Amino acid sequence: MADVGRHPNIELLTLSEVKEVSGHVGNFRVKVKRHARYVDEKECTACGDCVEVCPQVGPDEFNFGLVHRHAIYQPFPQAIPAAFVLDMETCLGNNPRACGKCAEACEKHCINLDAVDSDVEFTVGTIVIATGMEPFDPLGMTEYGYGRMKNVITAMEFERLASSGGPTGGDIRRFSDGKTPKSIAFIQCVGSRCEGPGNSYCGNICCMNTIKDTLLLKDHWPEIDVTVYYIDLRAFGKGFEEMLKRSRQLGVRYIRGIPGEVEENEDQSLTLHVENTETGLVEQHQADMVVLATGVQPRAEAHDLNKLLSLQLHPEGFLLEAHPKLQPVDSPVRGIFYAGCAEGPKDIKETVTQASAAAGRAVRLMSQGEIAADPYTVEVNEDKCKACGLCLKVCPYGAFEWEKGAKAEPIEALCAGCGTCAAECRFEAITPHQFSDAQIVAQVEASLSQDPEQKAVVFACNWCSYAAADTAGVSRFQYPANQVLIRTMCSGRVDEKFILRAFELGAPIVLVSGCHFVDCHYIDANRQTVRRVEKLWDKLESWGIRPARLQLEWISSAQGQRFQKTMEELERLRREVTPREIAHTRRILKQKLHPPKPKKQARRKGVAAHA
């Protein structure tokens, strides 16, 4: 931090908040509001003389409010910059107006009590999004008695008590009568791996942090007793089950089980009822002190920059990245990376890792000078477009310059070429440069010039689905051969004339098919996929044509026996529709999508002549 600080090149902005972001890869333009501190960062040098005399005191948020801190006050003896910030909030209480007296003491008139927020806006060429994660709270698990019960802390309050810097000066003590405790529990899983107010993953750091804990322990405290419930240990790392053998040698004892309630005696004492699965007994333990080894879980302002940066979300809440394996941490957006746990959790090592990585990707990208557009983007014909303004509504990366009344103009730099926006537009104004309509529907009727009644039609997305198949190919997973695929770089780019036309030309089956639906190769395109194919059903059955005929499967790459499986089925429906259906199929879409022109009537002067 302190070299960040004094890096010529790297501007610090504390106590900000990114407000908007636009543009793209190599001219991302931000705007970011910087709140007010009250003093100025580059005068102060931390003399203290303000604290001195702060009359007004709040919980001290480094310390997770174990002890108080003045109003006006250094974060953490850290801090970059090392200066001192006034919280605004506490100072004036229920108070309109600020005492002044820290302004009166700073000899060196470092204190404005009349600074209000700014806007900075500036350009930049890539985005790193380092937003961490933070502890699960464990108040809604009442079963623990956290909140009610003195002597229940939490990992994160426990590190706060044994750090030197710490409000005890690192003395373990009880909180109920300031005593060294005779015993200790930690109970690991407190909010990971659960149901209800939990989260349902790992927490990834909890276990190793618990042993790191119960090793100082027994260093410092040999005669303290302490003991881990957990449901199972993951000394994953490097060098990690050498410190879990040593642990159990220090005398630390490990019991596989959660205590299902913690029970606080009349010394305020701890009883915790916990159900040993290795004795298969429920027993009663005592304790002094119960710690409890919270999961993580991200922060809430990953939310927030993920609806400003057009991201995506991971169902556990973090942000997902751009592919599990081949783009760790690349972002589905070209230009923006991940570092650290934003992405997921981690422990130092992996944050560590991935921050040098992001840096990497985000110097290799800045230094080309030039960055070559990628091949899969579109055009727009200007003769065609109506200035609908639909194709930005459902471009997942806002790829899109238009303002109401305005042509579409395609951003290249930001467009990756899914085709999403060409399947929505409804006046075929939007034409991608690979896997064109007319490609894609010429790849449709030569593949069903020759026995229709016996193929089925495949769309399947560039990423997953095709890839799909290549691993089932791989694998030699066996499966009907008369499945005809169609690749497109997205299902968001099957267009509801792709599907007819199959029909039409005598389809039994047709299936749509891309990524997982909290998956997808680009970011949310396959949701405008599912609200097409909805559409089309009920189109569908409204003509009299059977909806199960137009199926919507969602396939990973690496699932070559769920491909396998995907067209074992599809070919027994392909043998349940029957030519009878096949050609009624085919006279009311000939009826539907080519109606007859009406004829028109020769007319004499002043008679009507009947043709």
Given for the second form:
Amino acid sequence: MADVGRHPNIELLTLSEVKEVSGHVGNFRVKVKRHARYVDEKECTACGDCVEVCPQVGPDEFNFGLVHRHAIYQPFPQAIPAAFVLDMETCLGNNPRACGKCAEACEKHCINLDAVDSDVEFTVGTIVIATGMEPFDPLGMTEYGYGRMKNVITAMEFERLASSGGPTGGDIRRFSDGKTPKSIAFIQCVGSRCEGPGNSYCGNICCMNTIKDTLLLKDHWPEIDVTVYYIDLRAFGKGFEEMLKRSRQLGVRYIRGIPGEVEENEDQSLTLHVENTETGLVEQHQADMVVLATGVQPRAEAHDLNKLLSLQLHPEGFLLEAHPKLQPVDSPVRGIFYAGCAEGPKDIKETVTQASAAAGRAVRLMSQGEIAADPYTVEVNEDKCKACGLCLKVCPYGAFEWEKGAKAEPIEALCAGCGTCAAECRFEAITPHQFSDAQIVAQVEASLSQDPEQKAVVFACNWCSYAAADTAGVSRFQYPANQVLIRTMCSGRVDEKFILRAFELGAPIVLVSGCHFVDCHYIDANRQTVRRVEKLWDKLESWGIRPARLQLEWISSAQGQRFQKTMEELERLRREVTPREIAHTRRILKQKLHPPKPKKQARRKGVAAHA
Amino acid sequence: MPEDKAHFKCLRCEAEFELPYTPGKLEERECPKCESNSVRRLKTPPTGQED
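Same protein, different condition: the form predicted alone was shown, now please give the form predicted together with the partner chain.
Everything in the complex follows now, all chains and molecules, and the chain you saw is the first one.
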């Protein structure tokens, strides 16, 4: 951190909030709000004179509120920049004016109580998101008594107690009486891997953190009896299993079973009720202190960030990567990368690895000086564009420049080529450079030129459904051969007119298939698919065409069997469509899509002559 | 936005069922019977039931 603070090429903006990001890779324009620090960070030497006279105190966030700090403070001893900050909320309390004692005490006159927030704006080539995570708050898990029982603490609070820079100077003491506990129980998976209050996923770091804590305890206080309650221990990684073995060898008891309840005794020691799943017995164990190994969860700010940068969130709330295996560092937006727990729970080693990779990816991109735009972009026909702005509204990347009343202009550097805009444009003003309307319609027409009633038309997205067909093929999953597979980059590219054209040509069944919602390669373009298909179901029904003839499926690239099953089901549905129904559909669509031109010309002339 | 329940029909197996529904929110839905995603919201609930 000190290196970062000193580096001539790194500008560190603390107490700052990103308010707006626009532009694209190579030219991101970022607006940042810098909150007032009230202390000149360049002049302040962190001498501490101001703290000595400050009369106001508030909870110390770094120590999880275990102790208090003054209104003017340094967040933690190694904080960068090494300068104090004034928390004006704590400083003022209910008073209308600050007392000003800190400013009087500061010999270097670094403190300005009239400082105000400021906005800064700059351009950057790439962005790395490293917003971290926050620990799970176990207050909602009432069975453990956290918040009610003084000697039930979280793993993070234990970490502060065990730290030599912590509130007790590294002494492990009970909050109830200040005595060193004779027995400590660690409960694993608090707020992780659970269906009730908490998160369904594994916190990743808790097992190894607990094992590390048990080693620390046995090193410094070998007389303390330590017990760990767990579901299963996830000690994977280099040297981790050895740490677990050493912990067992030092006398730490590991009991497979999570306590269902923690009760407080009269002397404020604790009774744990647990089913030991190795013996099958329900047991009661005593402990002087209970440490809850709480999991991690995404920061609340991740939700705002995802909107700000047109990113997507995983259902668990972490930011979604461009590809979980092949691009784990990249966001779906070119030029934006992830480092650390913003993308998912990670330990220090994984975080450092990902941060290094993110830095490498960013440097590689910027050192080129220029980048090659993807060929799958679009162009707008200005004559046809009616300046409605719908293209910008549906584009997952915001890859259009558009203002009310102005024609839309695509931003090629931002466009990823899903083609949703082209499918959505009512005026046919947008033409993708690949997968154009004409190309796709030609495929539909060619595939249905013979025996259309024997075929089912399948629109498959490039990344998932089409790949699932490949998986089915290489896995030798057999399915009916009369399906016509038409590839699009995204299911969002499937225009209503492609589907109607297929029905018009006699297709009994049409399937639109794409990625599952969390897998969408174009952030959330497949939501537009759902919206469009739902609208088309209504339209077909109002025209007297069975909506069931238009099917919708999400099939991931690994789901070869699901693809096979879908194709078999499609064939079953196809057989239910009679030649009469097909003929009826064709008649209706002919009327609806190609209505006869009214013969009003002669009449008008007659009327004019008469007049 | 309030989350409610709505009636849906599977366009593959024709099963009718209830699922959580938030107006305006696009979600990935699956038929509990055949796992198809061709799930359509019924604007008028089945006879004898109210939305």
